[in-house]
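The chain below stands alone, shown as structure tokens; this is the form predicted on its own.
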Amino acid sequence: MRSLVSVRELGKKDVEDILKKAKGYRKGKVSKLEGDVALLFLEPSTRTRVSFEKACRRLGMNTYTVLGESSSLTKGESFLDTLKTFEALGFSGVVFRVPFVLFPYEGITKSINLSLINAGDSTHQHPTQGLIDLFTLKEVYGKLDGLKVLYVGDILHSRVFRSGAPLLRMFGAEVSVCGPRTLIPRDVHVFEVKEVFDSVDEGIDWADVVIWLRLQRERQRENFVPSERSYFERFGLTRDRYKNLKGYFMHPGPVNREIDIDGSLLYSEKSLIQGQVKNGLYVRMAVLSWCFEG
């Protein structure tokens, strides 16, 4: 039994591994596992959380969800006990979105006799989401060695930066960023990124493949752009900008249109939203999978 908090406790050999069992799912080789599955939403889901249930039941394994205000967080109870509870009930793992950085969490995975994956802690980190991003950019190029890879947007909230990067440098890629430079971490060259780009265009110019992020007005407590519009004037993906793209595009999800990318381009040809969202299902199956059965 394993768990994944963070994509920085994962060597080269596991991500293969996992890499390879979503291939097989998608493939329709499909290996059976047993037990009850908590899904713990304390922040707004649509993609991962409906995902993680698909792939739970595919596999043959119960789900339980526990959302916002039903969870007993709220009251006061700490994290470890939510999870002590689970594990009391008998209960084989937790997947778990929480508003709060779960670091450090050695202890608390020590501590207890459950799988726990997480599926987004704050602007920490989002694991399997980085795992979709590298699986869907490996279907398409094959050997990442040298392509460049550039995010642009909201950085210094994303935990989907946070997980893709390390996971796209593990294979080779190139990592730049791009953003208002309030929105840029200062910490950031600790990922190892290329450059800087205050230039969306020099940017664009640059990059092999663009990871468009959302624009997380929810976690900023400050104005860090002085509008939405001057926002996507400046860094979204326009239709002028898309001509000059010279490979795809991507975005985690959810989109705000007219702010991060123009709305008519979202299924475009040079798109692989659809792509991400997908793999999502398999990749999440794979986790499972590397999870329970190790």
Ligand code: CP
Contents of the next structure:
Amino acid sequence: MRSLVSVRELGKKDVEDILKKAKGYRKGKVSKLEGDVALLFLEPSTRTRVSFEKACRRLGMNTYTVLGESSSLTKGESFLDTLKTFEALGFSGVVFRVPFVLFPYEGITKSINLSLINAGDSTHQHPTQGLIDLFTLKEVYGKLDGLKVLYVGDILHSRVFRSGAPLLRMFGAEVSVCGPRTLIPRDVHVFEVKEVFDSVDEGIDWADVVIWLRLQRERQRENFVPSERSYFERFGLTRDRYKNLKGYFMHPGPVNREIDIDGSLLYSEKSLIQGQVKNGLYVRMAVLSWCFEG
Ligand code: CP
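Take the protein just shown as the form predicted on its own and give its structure as the form predicted in complex with phosphoric acid mono(formamide)ester (CP).
Starting with the chain above, the whole complex follows.
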């Protein structure tokens, strides 16, 4: 039994094993697991929650969903005590999305007889989204050696960037970022970024693939950008910028139309958005299988 809280725990062999399993599931491979999985979602989610639920069921596992307002965490119970409750009830694992950073977490994973799978902890990690983005890019480009990937937008609050960038670097891609300086984390170089672009047009010139991120208004306690309109004009994917893209663009979703991306471009020829969502099912099946089967 394994847990997956951060991509930093994964070696290249682990990632290759997960991607191989995902490829098998995409081709229709069947494998059966048993047991009960709790889906503890204390923050909103559509694609992550539903695809984990579908992945569990397709593998033969039972799912039990607990949402924020209905959980006893709102009555003051701690996260650890909530996990101990699932453990006592005989669950095999908990897929969790929480509004706080789970770090350090080794004390929790070691003290509990459950697989813990992180579906997003505040601004820290979203390992399955990072794996989905890696899987999707490998599907399109094959080898990622030297592929130039640009993340654009709210890097500061992005667990998607913090999960995706280390995985893309692991497979030889070059990673750069672009966004308002107020939304670039001070420790961005920890992620081995090649360049920090102030101009999205210069970033687009550099990049083979661009990953737009959502402007996360709900996490911003001050005005990091003058207005959504000016942000879209300076950093968004507009129709003019679309013409200059050398290759594909991605977005983990949910998209803020006319803030991150012009709505008319979401499902266009150069968009990999639907592919990312589709791959979410196979990658999450693979992660569940990797955690429970080994
Ligand atoms: N990408 C992502 O995590 O989407 P949801 O918030 O809809 O799960």
